[in-house]
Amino acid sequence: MTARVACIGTGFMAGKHLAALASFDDVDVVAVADPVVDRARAVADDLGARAYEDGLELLATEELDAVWMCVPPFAHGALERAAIARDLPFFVEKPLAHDLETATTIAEELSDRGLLAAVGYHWRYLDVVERVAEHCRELPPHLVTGYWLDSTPPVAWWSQRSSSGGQVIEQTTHLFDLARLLVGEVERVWADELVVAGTDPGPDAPVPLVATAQLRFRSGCLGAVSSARTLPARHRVGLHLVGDGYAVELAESAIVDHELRITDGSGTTVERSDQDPVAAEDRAFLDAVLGRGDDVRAPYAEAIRSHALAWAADVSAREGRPVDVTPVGVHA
């Protein structure tokens, strides 16, 4: 069987997904959509697909087996509801939305419908992450430190909090997801941020320059995750875990895609991965859609817990108070 799929959005991450999809023998990318019409047409021409300006029109017109949604955070909601109304499985890039309410509503509708939906927390498909997860099961960490040290993306919507949700929700959510995967659930977060000088806090304020969040996990492990968008280019993104007799670092940088460092009593070992985790998550989702597999590692009902944690950190920083992380009432 050949799966008929479409992609809504033709930006950077959509390009990664479309490259993977185009490489699969059992996939036919039949349509793409983007309000930047010239870009949509160029991408469609390369794929032999149809181009749409409106994702909702695409969903109402095309006969599909699945759809990828790679849109800005503020654009979520109507697209997912349209797919749910058609019982159409979908893959959505993180973050799930620029807020929590939209994502929670979608999660509830998906749960009621029993519809397959996957989310792009692609680090979950790295072999180095699987190794760290096994290590943490044997020797649980006591301390976690994370860092997303980067530049400000050039797209206009990203720098406005009302559009992107902010760096913590739009980017650093990957680290919150990794921390949950490797350590477990967080019960409390206390965060702070540094805003652009002379700006008033509010929904239209610029994304903070830096932010940091302290975490207390249910296991007793302590954590701190920091974000910065002030650099000329990406410096380093990663997570450190420290336990009895060991330290582990999972990281990527401008020169290394994914690297694992383990320091213990025998010294330091370094492993680098050349895997393409985006292609791996796309393949796993397609296999699930086609009834050939069951390896969706970030279903929507799981991903919303990571989104809710990032949201709690953002609320804590904005409101200057600790926030208890309450479980999202949807089960994976």
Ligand SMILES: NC(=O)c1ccc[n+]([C@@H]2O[C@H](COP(=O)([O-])OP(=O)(O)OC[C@H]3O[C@@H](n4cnc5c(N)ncnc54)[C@H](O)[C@@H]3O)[C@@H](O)[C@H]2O)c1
Given for the second form:
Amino acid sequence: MTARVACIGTGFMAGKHLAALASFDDVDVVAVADPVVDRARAVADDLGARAYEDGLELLATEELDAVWMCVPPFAHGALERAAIARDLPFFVEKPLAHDLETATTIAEELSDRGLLAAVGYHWRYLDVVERVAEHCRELPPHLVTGYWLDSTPPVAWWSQRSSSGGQVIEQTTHLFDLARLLVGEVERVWADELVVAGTDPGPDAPVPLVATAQLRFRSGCLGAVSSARTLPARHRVGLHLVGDGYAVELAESAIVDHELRITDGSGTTVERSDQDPVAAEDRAFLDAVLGRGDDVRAPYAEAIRSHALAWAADVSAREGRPVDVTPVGVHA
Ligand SMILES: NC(=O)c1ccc[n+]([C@@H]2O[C@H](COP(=O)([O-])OP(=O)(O)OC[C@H]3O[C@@H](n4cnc5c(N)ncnc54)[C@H](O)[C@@H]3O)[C@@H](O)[C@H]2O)c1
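Would you generate the structure of this protein in the form predicted together with this ligand, following the form predicted on its own above?
After this comes the whole thing, all chains and molecules, with the earlier chain placed first.
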């Protein structure tokens, strides 16, 4: 069977997914949508697909087996609800939304409907992440330190907190997701942030320059995850995990794709991944849609917990108070 799919949003990340989809021989991308019509048309022409200005019109018109949603954080809500109303499985890029409420409502509607939705926490598909997960199961970490040290992305929607959610929600969410995967649930977050001098924390506030969050995991492990957007280019993104007799570093930088370093009493081993985790997550989602597989590693119900943790860190930083994370992942 060939799956008929569409992609809503035709920017940077859509390009990655569409390239992966083009490499599969059991997919036909029949339509794309983007309010920037020229971009939608150019992408559609390349693929031999139909172009729409409005994703909702695409969903109302096309007969599909699945849809990819690669839109900015502020654009979530109506698209997912339209897909759910049609029982159409969807793949959605992280973050789930610029806020928590939109994503929580969608998670509830998906659960009521029993519909498949996968989320783009692509690190979960890396072989080096599987190796670290195995290591952490055998020797649980006592300390996690994470760092997302980067430039400010040039897209217009990114720099305003009200449209992107901010760096913690939009980027560092990958690290909160990894920390949950490797260490387990977090029970308490205490965060702080440095805002742009002279700006008020209103809806039009720019994204803070840096932020840092302390975490206490239910296992007793402690964590600290920091974000910075002030560099000229991506500097380093990753996690250090420290346990009895070992340190593990899982990281990427501008010059090295995902690298794993394990240091213990016998020295340091280094492993690099040459996988394409975006293609891997797309393949896993498609296989699930086609009834050929069951390896969606970040279903919406799982991803909402990572989103809720990032949100708790953001609330804590904005409000200057510790925030408890409830068992379902929604902050108190
Ligand atoms: N998994 C990753 O590592 C990763 C990397 C980069 C971006 N992302 C995520 O992918 C999403 C998109 O980011 P991007 O870098 O592609 O941004 P982008 O700005 O390059 O592309 C977004 C596109 O969506 C379009 N758009 C806006 N509102 C829309 C709507 N209502 N309907 C349809 N299209 C709409 C924009 O016109 C734009 O073309 C974001 O959530 C971002 O966080 C994930």
